[in-house]
Structures are given as structure tokens and as C-alpha cells.
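One chain comes next, on its own, written out as C-alpha cells in the form predicted alone.
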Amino acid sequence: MSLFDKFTTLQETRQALLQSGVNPFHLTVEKILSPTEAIMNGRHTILVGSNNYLGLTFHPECIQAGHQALDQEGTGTTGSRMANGSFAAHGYLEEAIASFYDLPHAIVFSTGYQANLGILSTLAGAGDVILMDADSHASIYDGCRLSGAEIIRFKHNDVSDMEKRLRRLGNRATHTLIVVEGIYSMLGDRAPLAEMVAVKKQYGATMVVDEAHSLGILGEQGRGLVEEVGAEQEVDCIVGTFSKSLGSTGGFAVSRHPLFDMIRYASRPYIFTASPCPSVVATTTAALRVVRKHPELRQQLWANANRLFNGLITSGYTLGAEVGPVIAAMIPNKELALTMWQGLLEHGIYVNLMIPPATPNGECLLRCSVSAAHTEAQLTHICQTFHTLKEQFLS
């Protein structure tokens, strides 16, 4: 017996997948051509699974800022901010994030994953309760486990179930942290946040909203679902990532609570992780400026999302949620999902293949993420290819 024996079943599953003739494990991005194009496995490919929602990965202001930071501050920080000190640019980015949300406090983390680990594991602890949506991202699950708090899941986007579980906690509800997401990454559906906030207020709980997939997308200023539903005064903390709409890497948390900044002195994922490198901080700060100066990017994203959504609906696909930046086509079974994913790839289109156990309710999904940088010609080709594959495999 060995500790590695636990991976035998996983190996068998992987081998069966490879024998099907589809190999999603060895897809190589050989060259990035633009925010929406790449050479993948030797083929010119349209990227429809990159989460590059506003297309900022090649924005000239971001590129220039990254070059300048590399020239002036080098390639990396070589340690954590607690041990090695903060670069001035770390502070500038935190000020920019706080200003963007019109909130007094911001903390920057090295990844979005680290942001959830760092905030959730520090806000809640032994003797507390975390009430989380069952469809939450893996980083939320892991942050909750790391906290040592009691973890209770409620049915996805079910306000009644959330309220029932809070009610059962009695006086413990005031020591309960509720965690939900603005836009859920698999199906693209939104939390019924206004109703959830009302329940949270009723019981005196604390709420964290992960806006990873809604930053730059929802709300008049692009601040996410919290802004769109007018809950900015009620939500206790917003977490998010720079790796979607801002085209970078890293994560953040913002809050109006006067003690929020103390988290950086207690959060192990913050204290013991190397801080973001100068070029990443610079490109992220520049991307925030672009988002604020160019609301037309958000408008173009929504125009593109509507075009793709309507194209897939017209072709007869069942989609996971209302129109949005994440558009997930539901496929009846794993074999068809693999075949259609491969068919899209052969037509020069890359989408995310999502199969159980990674998906909600055991669904098989072809998950698209729309970008403001997608052209009309690209979207037409994507819709036509989906239609062709629907006629070929799902009729």
C-alpha cells in the first residue's frame, strides 16, 4: 500500500478519456496572437474560454506600464510584504482598488485564490459558522476549510434555504459569515443578492461577496453585482481577482469596516506568500484606469454576449443562465461533450470543456466566456460552428 494508491481511480478515468480519442490534457498554447486568438496545437484558434472579458491583455497602456515596471523594479519581489516590505506600487494598487469601489480599505493578494483563502480563513474561526452557497468556487471551499469554522452549505441561490439555516443557528447567526458569488463561473448565473442581503441584515450576519466574474461587467461603474443591486452599504467585504476583466493576475479584498486592515496582520495566506511582482502590479493598476475611462468596453462586451447567447438559443441549445459574460451550453452526456469540444477545436474554436465531478448537478458543459475584443466575424463563425455541431450530433 502507498499514499499514491488513492490516485489509481483517477488514473483509470484519465486513461479512459484518452482512449476516447479526445485529449484535453495536452492542449498547448504555442503563441498568443491577440486577446481573442492564439496558435493552439499548431492551429489558428479563436479563444472563447479565456475569461478575458474586456480584452485588456494587449491594451497598450497595460503593456507600457508592465515594461516600465520591469525596467525600473526588476522581475519579482522575492518575498512577502510582511518579511521584505511593500513596494510603493503595492500601496498605489490598493489605493486604486479602494478608490474604484469608493471604500476605505483594500488588501491585495498574489492570486484570486489566495484572496479567498486569506479573507475567509481569517474572518471566521473556531466557534464561528460559515454559511456558503453549495456551488461556490474551490477557493471558497478551501478558505472555509482553512478557517476551522463550522461549515454549512445552502442550496444554490436558494434564499429560503439560506434563511432557514440561519434561523436554526439562533444566537450563533451573529457569528456567521455568509459567502456568495456575484456571477457563478460554471453556468454564469447570478446570486439573488438583494434578497440575500435582506436576510443577512435580519439575522445580523456578516457577508462576503466574490465578484471574480462580475468585476468590470455589472453595475454602472463596473463594480459588480453589489453595485448593480445597490447593496454597497450592506455587504461587509468584496473579494475578487485581477485575472478576468483586468487581464492580469492577483486578487483583492475591499471593505468599509474600520478593523478590516488588521486582516493583513492575521492572515497566513497573506503573511507567508510572496507579494505580486512589479510588472503584474503595474499592469493591473493600468487596467483599472482603463476600466474607469472606457465604459464602452463594457458596452461592447454586453453586445457580444447578446449576440452569442441569441445565436446558441436560435440553434436550439439549452443554456445555463441568462445572457452574461459566461455562456454555458448544456450537453446531454460526457461522450457528446467530448466529441463536440473536439469538433469546435478542429474548427479553430477553443471553449472550456466542463464535465463531472467539477460541474454543478453533474452537468456536462461547453462553457464560453465572451470578450469585448471578439469581432463580429469571430462571433458569426462561433455561432455557425455550434449550429453545425448541433445538427450533426444533437438532432
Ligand code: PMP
Second form
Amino acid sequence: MSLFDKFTTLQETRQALLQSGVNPFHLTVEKILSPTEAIMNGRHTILVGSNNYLGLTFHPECIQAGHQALDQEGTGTTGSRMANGSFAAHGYLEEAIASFYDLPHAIVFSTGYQANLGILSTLAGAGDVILMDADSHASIYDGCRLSGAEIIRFKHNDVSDMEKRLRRLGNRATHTLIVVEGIYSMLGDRAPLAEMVAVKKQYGATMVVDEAHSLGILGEQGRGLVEEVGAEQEVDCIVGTFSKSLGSTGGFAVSRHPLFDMIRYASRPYIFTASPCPSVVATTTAALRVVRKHPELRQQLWANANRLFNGLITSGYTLGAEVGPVIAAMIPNKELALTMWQGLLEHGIYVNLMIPPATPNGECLLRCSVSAAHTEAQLTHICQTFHTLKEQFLS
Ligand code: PMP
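Compare with the form predicted alone: the form predicted in complex with the ligand:
Whole complex next, starting from this chain.
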């Protein structure tokens, strides 16, 4: 008997997948061609699962900024900001994010995962309560665990369940951190944020919103669901990632609270890790500029999302939510999902295969993420292929 024994089941599952000729969790992008195309399994493939919502990974301004930073500042920072000091560009990026949100404080983290770990584990601690949506991302779960606070889950997007649990807490409600997401990553549905904010206000709780999938996508200026529902004065902290609409890596948190910057001095996932490298900071800062300068990218994303959504609905698919950047087709079982996912790949289309336990309610999903960079021809091919597979396997 050894500690490794527990991996036997995982290995058996993986083996069974391999025997079926598919290993969806070990795909290699052999060559990346553009924000929406790659060579995979030797085949020219359209990427419909990369979260590259605004298609910025090859934007000339971002690439140029990255090159320049690499030439002038080197490959890495080789240490944390607390111990080794910040590069000036870290500060510029924080100023750019704060200005984008029109909020006074911003902290940059090395990834979005670490932003959740860093904020949740520092804002809440032993003796406090975290009230979280049951369908939260793993980084939210892990951040909550790291906090040492009591963790209570409420039913996904259920305001009355959230309210009931907050009420039961009595005077502990003022020491409660509510955590929700703007757009949920699996089904693409949104939090009923306006109603949730009203409840949090009523009970004097604190609220963090993770806008990983809504930054640059929702709201007049692209500031996410908080902007769209007009809750910018009410939400205490917004967390997000640079790894989706901004086509880079890293995470951030913004807030209006006068003590927010103190989190920097208490947050282990901020303090004890290397700061983002210069080229990443530069491409992120450039991407933020592009998002502000080019609202038409957001409009194109929505036009493309509508196109794909309507195409799949017309073919008879059941989708996870209203139209949005994440469009998830629900498939009745794992075997069919796997077969159809492979069918899409054979037609040169890559989407995310999502199966339990990674999905809510045990759903099997073919999850698409739409990009502003998808062309008319690509969207036609994607819709036609989904249609063919529906006829072949689900009729
Ligand atoms: N929050 C949510 C809701 C996410 O979907 C993700 C990434 N899938 C993250 C946080 C983590 O972001 P990153 O990839 O930058 O670590």
C-alpha cells in the first residue's frame, strides 16, 4: 500500500478513454496559427474552446509591447514584489486596471487562480463566514478553504437560498463574504447580481464578484456584469483574469475600499510567488488599451455569439444559458459527448469536452467559447458540423 494507490482509479479511467481512441485531456496544439486556428492531430483546426473572446493573442500592439519588454527588461522578474521589488510596469498595469474600472485600488496577481486565492483567503479568516455559489470555479473553492473561514454554499444563482442562509447567520452576517461569478464558465449563465447585491446590502455583508468570463464582454465599457447591472458602487471587490479576453496571463482584483491595498501585505498568494514577467505585463497592459479603444471587438463578439447560438438552437440542441460568449450544448451522456466531441475534431473543430465531476448537475457538455476573431466562414462550418452530428447521433 502506498500514497500512490489512490491514482489507480484515475489511471483505469484514462486507460478506458485511450482504448476508445480518444484522450480529450491530452491534446497538443502542434502549431498555433492565429487566435482561432491551430494544427492539432496533424489537422487544420478551428479553435472554439480557447476563451480567446476578443481574439487578442495575435494583436500587433500586444505583440509589439511584449517584444519591447522582453528586449528591455528581460525574460523574468525572478522573485516576488515584496522581496525583490516591483518593476515600474507592474505599477503601470495596476494603474491601468484601476482606471479602466474607475476605482482607486488594483492589485495584480500572477494568475487568476492566485487572485481568488489571494483575495478570498485574506479578506475572510477564522471566525468569519464565506457564503459561496455552489457552482463556483475551483479557484474560489480553494481560496475559501485557504481562508479558514466557515464555508456555506447556496444553490446556484438562487437568491432566496442565499438570503435564507444569510438570515440564519444573525449578527455574523456582517462578517460574511459572499462570492459569485459574473458569467459562469461551464454553462455561460449569469448571476442575478442586482437582486444579490440588494440582499447583501440589507444584511451588511461583503461581496466579491469574479468577472473572469465577463471582463471586456459585458457592460457599456466592457467592465463586466457589475457594470451591466449598475452595481459598481455596491460590490466590494471585483476579481478577474488576464487569460481570457485579454489574451495574456495573470489575475487582478479592484476595489474602492480605502483599506484594500493592505491586502498586499497580508496575502500569501501575492507575497510568496514570483511576480508576472515583463513581457506578460506589457502584453496585458496593451490588451487593456485595445479593449478600451476598440468597442467594436465586443460588438463583433456578440454578433458571433448570436450567430452560433441561433445555429445550435435551430439544429435542436439544448443550450446551457442565454446567448453569450460561452455556449454549452448539453449532450445526454458521456459516451455520446465523447463521440460527438471526436466527430467535431475530425471535422477540424475543437471545443471543450466537459464531463462530471467538472460540470454542474452531472451535465455532459460540448462547451464552445466564441471569439470576435471567428470569421463568417468558420462560424458557418461550425454550425453545419454541429447540425450533421445532431442528425447522426441525437435524432
Ligand atoms: N475564475 C474563473 C471563473 C475561471 O473560469 C478561471 C479560469 N478558468 C479562473 C478564475 C482562473 O484564471 P487563470 O486561468 O488566470 O488562473
